[in-house]
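Next up: a single chain in structure tokens, the form predicted alone.
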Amino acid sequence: MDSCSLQIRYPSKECMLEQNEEWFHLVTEDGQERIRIHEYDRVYDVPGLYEEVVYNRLQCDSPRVITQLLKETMENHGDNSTPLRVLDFGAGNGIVGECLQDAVNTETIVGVDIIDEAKKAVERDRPEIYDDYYVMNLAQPSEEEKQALDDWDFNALVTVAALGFGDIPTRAFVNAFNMVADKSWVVFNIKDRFLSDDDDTGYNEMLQDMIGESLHIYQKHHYCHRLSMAGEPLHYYAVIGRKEKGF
């Protein structure tokens, strides 16, 4: 089933929901199924569904914004000739990896996600993007999993549209951060609320402690990540930095 053949019914624009509670109906021959956007295992299971809802309908622009900012920052700091060995953390169905390949010089891209459905979607839709793809929980990685990632000798960490909302706890992000070498590029985005005093995820406190000694920030860009189901812009920060030392 491709995106052209999908039948999707969206809630009215008066339906105001938290970002992680937004939903739509997928219409099939078996009837109508209500699916939350953050119900990634189900969304990835249907070819083209994530792209149709998140990118076509809700105009998500984060993969392009993040990878272009990385490209510009590398060029501005005279480092655009160094091939990147990227840990794409929270890689999902591979859209970010695809944008990375187009934007910067990559030697290796390795994806990590916590659900099998993400890996299966990559193998189905974008089989040429990743050098390897692991399904693991980086909040509690085994020694074997740590070694498997260490062997890639990463010099860049990229995570897009995955932090907060309970999808990636702060411990998992710290573990990923510590798996890339010192002086690695560190690239991520995060909802603006999670970098404010209203944050309830732990990310604001953790990142404030990290920035400075462990993480040097080159760019912090406020932009529209995507639209809500009600048509309102959802604003995020894109952060481009470099790891100074482990955290």
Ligand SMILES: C[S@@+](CC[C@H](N)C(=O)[O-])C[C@H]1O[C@@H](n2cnc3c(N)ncnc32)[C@H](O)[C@@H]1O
The other form holds:
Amino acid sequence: MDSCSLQIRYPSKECMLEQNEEWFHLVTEDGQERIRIHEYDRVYDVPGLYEEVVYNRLQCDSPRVITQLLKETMENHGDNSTPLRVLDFGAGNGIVGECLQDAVNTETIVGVDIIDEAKKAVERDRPEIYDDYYVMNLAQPSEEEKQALDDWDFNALVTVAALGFGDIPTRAFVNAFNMVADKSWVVFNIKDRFLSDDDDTGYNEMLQDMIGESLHIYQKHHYCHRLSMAGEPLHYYAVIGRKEKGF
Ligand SMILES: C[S@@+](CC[C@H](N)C(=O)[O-])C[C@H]1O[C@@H](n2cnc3c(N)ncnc32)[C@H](O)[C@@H]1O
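Can you return the structure of this protein in the form predicted in complex with the ligand rather than the form predicted alone?
To see the whole picture, the full complex is given below, headed by that same chain.
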């Protein structure tokens, strides 16, 4: 992937926007196109664009942080011999799948995303990472979709940078949680505000109810997910837990 040839113009540092409003300009021979980072369909269409903006410019570290925490937690609990059969939910263009493959012993990695452009980007840029990749809306999965996922017998659910901000709604996350087996590793990150009394996404209330009887937490790590366009750190929690029972 040659992201060096991309011409990108960023807004000035004074431009303070909520994460899902942040934008940049992609400059091509046809002119200048304003794109929001959260316009994933458009971003994934351009090879290397997501990597250049989110990983190089904004220094996103979440896939590495989360997969390393999972690795350490598995080692600390003497459970790194069972190969993982992972449902990577909100898989995007496959960076998390790639990190998982490097960090832990995986038997299967299956991606799910809601947009076709994500699947196409994986097929184009990381074709050997996923055993399968589905475009599905897990807020309302059909019986066939549930069966297709059930057949993989997942023992891990991983969701990185996809909760809140109008991305994965709580219902879809709960459905994914209920699709993996009891004792599965459950690994996700979430903006710190969404796990506080200031949350307006529904995640705080849902997760507080889930944690305990349904989800046992081993690690809750506060860290910088990425920089904002203005250069400020955006803090998230990385959560590593295990499913106790359905929710
Ligand atoms: C910021 S990207 C993260 C992608 C990848 N997990 C990563 O860390 O590189 C968020 C992804 O969530 C996906 N997404 C948003 N809403 C979704 C939903 N309801 N179900 C599944 N995926 C969703 C988007 O299409 C996008 O690919």
